[in-house]
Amino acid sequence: MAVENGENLSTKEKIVKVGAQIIVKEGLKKFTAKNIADRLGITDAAIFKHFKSMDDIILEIINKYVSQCINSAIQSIEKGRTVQEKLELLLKSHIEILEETMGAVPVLCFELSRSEDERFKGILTNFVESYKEKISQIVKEGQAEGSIRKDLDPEDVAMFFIGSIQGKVFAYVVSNKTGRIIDDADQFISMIFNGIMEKR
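Structure requested: the chain above on its own, in the form predicted together with a further copy of the same chain.
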């Protein structure tokens, strides 16, 4: 089975791409040189012409997807005028990346933060921590101006945010679907903002 849209990427880039694909769709156990090579129509030995070890591929995968995620988060926070708008933009940009990468970032975080490799763990827990910190900050702003419930812990709210997205990816992966991860982004955002209960 060949790569989907293997256009004009270099072999090195293709390795990163299908490598991520494999981790996301089949798990770390299936992330092997032979598995990647087969999909690219080369031999496993050729992989090591581009990367000196399998770990190096993972490192490249992490850096690629995580940095993409952070950058778009920063951008959307800057663009938003009100607290609500900031959070909305943040969610939307996150959802966009999710769709583009088929949920790569959350799955990678989940898979690799449990690995024994301190480098992977370091980058990823760091990423989640700083992401949480950013959202937490906005939430505090919102509490100060009265738009966000004051009885909630800002960090918990931040993790609820991140967790909700992860939950969507979870559902996507478990149900074995192939289309969009989040069909109705507005409804999803509305659930996070307003809950599921009718207002009294």
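Now that you have shown the form predicted together with a further copy of the same chain, what about the form predicted on its own?
So it's only the chain below, everything else dropped.
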């Protein structure tokens, strides 16, 4: 498995990218220094020049995804003129980050949900709570202006957004698909909006 579009990446970035590919396509059991090194044509020792441990590679993947998603949510709230535009910007940005990290973080959420390692659980739990709060904030705004159904719980809508993306990654993994996780972001967003927006 070669690094896709990896010619301009540093060795550290290539390690992270190949690590994410292995996690998504083969699972955590195959996520080893040897497997990453073999795919990159480097030695195992070269990996540990950039990372102290394999867990640090996982933390790098998670932290990158989490920080980008939270930042994009904040920017969407600031840039969007309407509630629908804010939600569209947020979802499009999340999908771009998802594609960039090849769905590794949603897979890690499944894999690490029962982990004893509090570092992973803490970061993922804090991310979900923070992201849920940001989406809920936009939903409440939409309910107040009458563009989003008032009978919906804002937190349930937020979890529906997160769950829909998780579901797409799960389908991607089990079908052994290649390429993009979400082929048509606009169509995916339209399906989500169809269930939450007030009918005009």
